[in-house]
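Here we start with a single chain on its own, the form predicted alone, put down as C-alpha cells.
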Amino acid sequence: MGKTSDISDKVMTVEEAVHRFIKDGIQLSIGGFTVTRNPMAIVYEIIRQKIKNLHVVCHSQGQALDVLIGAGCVKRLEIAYGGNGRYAPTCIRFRRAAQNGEIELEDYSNYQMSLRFLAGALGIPFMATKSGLGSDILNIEGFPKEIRGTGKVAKEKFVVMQNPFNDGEDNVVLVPALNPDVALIHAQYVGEDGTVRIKGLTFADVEQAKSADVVIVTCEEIVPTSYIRAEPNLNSLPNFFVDAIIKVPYGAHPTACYGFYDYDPKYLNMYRKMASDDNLFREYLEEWVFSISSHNQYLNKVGAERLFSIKANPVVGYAVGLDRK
C-alpha cells in the first residue's frame, strides 16, 4: 500500500480559501452547468469579501454566475451560455448587465469553450475546430479592440485558417487556450488523500481544473482513501491538482448535486422574482448573502423541510416526485 498524502494544509473554510486565493481582477473559472453543481458556498463568500473586477471564464453557467454579476463582482466574461433552465432561460442579472454594457462580454460555442479549456489543460496555445464556421460567433466580437492582448485576454478572439495539411479542405477555426488563475469546482467526494470524485456528468470541470493555476474544490463529503481507491476509474482529479479542499454539505444549493440533492424550485422561483427588480435584488443580497455569517446559517435559513424535499433518491440520483414548477 502506497503512502497517502497529507491534505491537512489544503483543508480549510470558504473564508480562508477566498482570502488566500481570490483577489481583485483575477481570471476565475467556475465549474458546474446551469442549475447543476454550481460552487455556490464559495461564490457567496466571494461576494461577502467584496472581490471586484473578476474576469470570469465559463463553459456554461447559471446561478453562481448570475449572483456574482448581480453583486458587481464581474468586469469581464467569456462564456458559451448562462441560464437557469426553466427558471431563467437566460440568467436575469447576467442579461441585464450585458444589455446595459455593465460587463465586457465575449461569447463562444459550448464546444469552443470546451476546447479552450482543453488546450489550457494540455499546455498548448490553441485548438483547431470547425465549430463556429457559418455562424455570427465569427462575425461579431464582444470585447473592444483596446483590451485585446492585455491581461489574460487573447490577442484575437479566433483565427480562421486553411488546413495546412490539405490545401483543398475547408477552413478551420483556431480558438485560444484558457489558463485561469483560479478554478472553482463543486464535487460529491474528496478522498482523505485529496483525490476528487465527481459523480454524474462532469461537463468541462475536469478540463477547467487542469487548465488553472489554482484549484479550489468544495465537496459534500471527505471520504476514506480506501473508498476512493476501490473504484479508481470513477475518480476525476488527482490530489496534486488541488490547492484547497472545503467540506460544505449542500454547497451547491440551490443548484443540484447528482446523487445528493436536486435543484431547489422554490428558491429558484424566489430568486427569479427578486433578480428581476433592482430593489428586490438588493434585498436578496442582503438577506441571503451579506447577513449570512456561515454556510450552516445559510442552511438553517433554507430549512430542514426544504432540504429534505430535494434530497436525491440514491438509485436515480435526483429527487423523485419533486414539484419543479
Second form
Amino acid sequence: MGKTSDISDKVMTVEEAVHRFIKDGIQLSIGGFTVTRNPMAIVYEIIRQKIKNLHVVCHSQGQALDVLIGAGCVKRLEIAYGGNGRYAPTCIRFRRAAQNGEIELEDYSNYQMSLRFLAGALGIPFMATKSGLGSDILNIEGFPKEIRGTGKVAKEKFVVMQNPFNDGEDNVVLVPALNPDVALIHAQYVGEDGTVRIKGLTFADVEQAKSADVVIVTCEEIVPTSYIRAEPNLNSLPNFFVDAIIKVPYGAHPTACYGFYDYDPKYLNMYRKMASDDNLFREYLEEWVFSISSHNQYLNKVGAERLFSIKANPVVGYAVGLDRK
Amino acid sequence: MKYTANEMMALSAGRMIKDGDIVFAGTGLSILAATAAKRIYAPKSVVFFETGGIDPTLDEMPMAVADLRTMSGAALNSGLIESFSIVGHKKLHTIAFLGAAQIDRYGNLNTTCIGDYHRPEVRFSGSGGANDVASLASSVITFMKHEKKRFVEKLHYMTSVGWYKGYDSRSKLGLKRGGVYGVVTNLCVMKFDEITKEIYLAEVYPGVSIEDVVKNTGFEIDTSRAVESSPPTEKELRILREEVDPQKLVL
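Next, report the structure of the form predicted in complex with its partner chain; the form predicted alone has already been given.
Following is the full complex, with the preceding chain placed first.
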C-alpha cells in the first residue's frame, strides 16, 4: 500500500539517456512546436556525443531541429514546417541544408504528420484525411525512390483512394503510420511515480510518445506522487510509456515552457545571426554546445539576469512585458 | 488620419469576419487581423490557433502559433488533432488566415520553395498547417505582398490548394467544402469569380491606382469590378494601435 511505482531505474542524466537510447541512424521523433518545449538539453547532448545519420520525424519544429541539422546529425527528415516564429520564419540551417541537398527531405502537412503519429500510437497502418488532395505535397516526392521501403521509410509517401463507403466520387488520402525508435519530450512535471504532465498546449506530443519504442522525458520538476495524482485529468502520459526521466530545469531553453519561462529573444536573435554564416555557426556550436560540460554550466553562461527576464509569470504562464523584438 | 499599408491590410481582412466565425490565426498580420476583427467588427467571433489554443485572452500578441500567449487564459488548451477537428467541422464556419511566397490566379499558394523542389533556390518553412486549413476550412483569406514575382502564372510548388484549376475542379479533387474567399495585399483586396473561380480586383486602397495593381501582378487580372476601399476610421486605428498591438510588434 502507498507505494505506487519506483522510477529509480528510469531517472538518469542526459549523458546516460543519450548513450543508452540514441544510436546512429535511428528514427527520432522530436516533440514541442517551433519556439516552445523543444527538448534542447537532450539535443545538445546528442550533438556532443556525435550521433549521426538520424532520421528525424516531426510536424512543426524549430530550434531543436535546426541545431541538430546544423551540427550534421541529420541524414533524413520528414517534416511539415521548419521555423522559429519571428526569429527565423524559416529555420536557417534547415533552409541551407535543403537548398544544398545535404539532407533527404520529405514534406507533409502538420495534420498529416499528427495523424501518422496517431496511427502509430493506435497500432494501425495508416490514417485517412482530406488534407493534401491536389497539392504538390502529394504530387512531388522528396525521398529518392531507392530508399522507399527501406529502414523506417514507408513504401509509399501516401495513397489516394476512393472512399469505400461511398459510391460517388470522394477521394481520401491515406498517410502511413510512424513508429519511431525514440521520442524526445520536454514536460513541466514528472511525478515520483513517473506520470508525465505537460502544461499548456500538448501539440502532438502524446501521440508522438505513444507511437515510439522508447520515450525520453526531460522535465522542469519531479513532483510528489500525491501532487500529480490529485488531479489526474491534467496528466498526459502514464509511467509505463516512459523509459528515461531527466530533471533539467530550463531544459527547453531558448524555447519556451508554459508556466516556467518564455522563449529567449536575445538568444534566438544571436542564434539567427550566427546560424547565417558557416564560420560563425561553427563558433556557435563550439561555444554553446561542445565546450559546455553540464547543464548548469550552460545556464551560468546564459546568465541569471537573462533567465530572470524570461521567467514566466506563474498566473498567465508567460513573461509579461518581455522585450521580444 | 495617416495610416500604414499594414494597418490597412489588417483592417481590410478584419472587416471580412462576422459574428460567429471561428477564426484560425497564424502569426504576423493574421493575428493582428483576427484580434482586430474580434475587438472592432465581430465580438462574437472566436480566435483559435492550429496548435490547439482556443480563444486565448491575447493581452499580448503571440509571435508564433506555439507562443505561450496562445495558451494563456484560453477556453481550452488542446493538441493538433483536436485543432484540425475544429477547422474541418461541418457545424462551424471556420475562416483561416494564410500568407504565402507565391499565389496564382486561383488562389493556390506556395510556402515551400522557389526553384526546383529537390534543389531549391530558396527553401521556405513548408506547409505547417496551411495545406490542412486550405483543404478543410470553410474559407481562406490570404495576405500577400503585392509583387509581380509573387503573383505568378505558375507556382513553383503548390503547397496549399485554393480553387485549384477553377470552376468545380476543387470539389472534383474530393475537397467538398472551402476555397479562398479573398486576398488582401498592400495595394488592394482581391476576390474570386463565383463561376470561374478566377481572381479579380475587388477593392483598391485610397491613393492606389488600378494601374499600380496591374503592373505588380504577374498575370492578367479583371479590374472591371474594382471599387475604392473605405479608409480606416479613427476608431479602427485607435483600437488597432492601442489595444491590438500596443508593443508594435507587427504594426
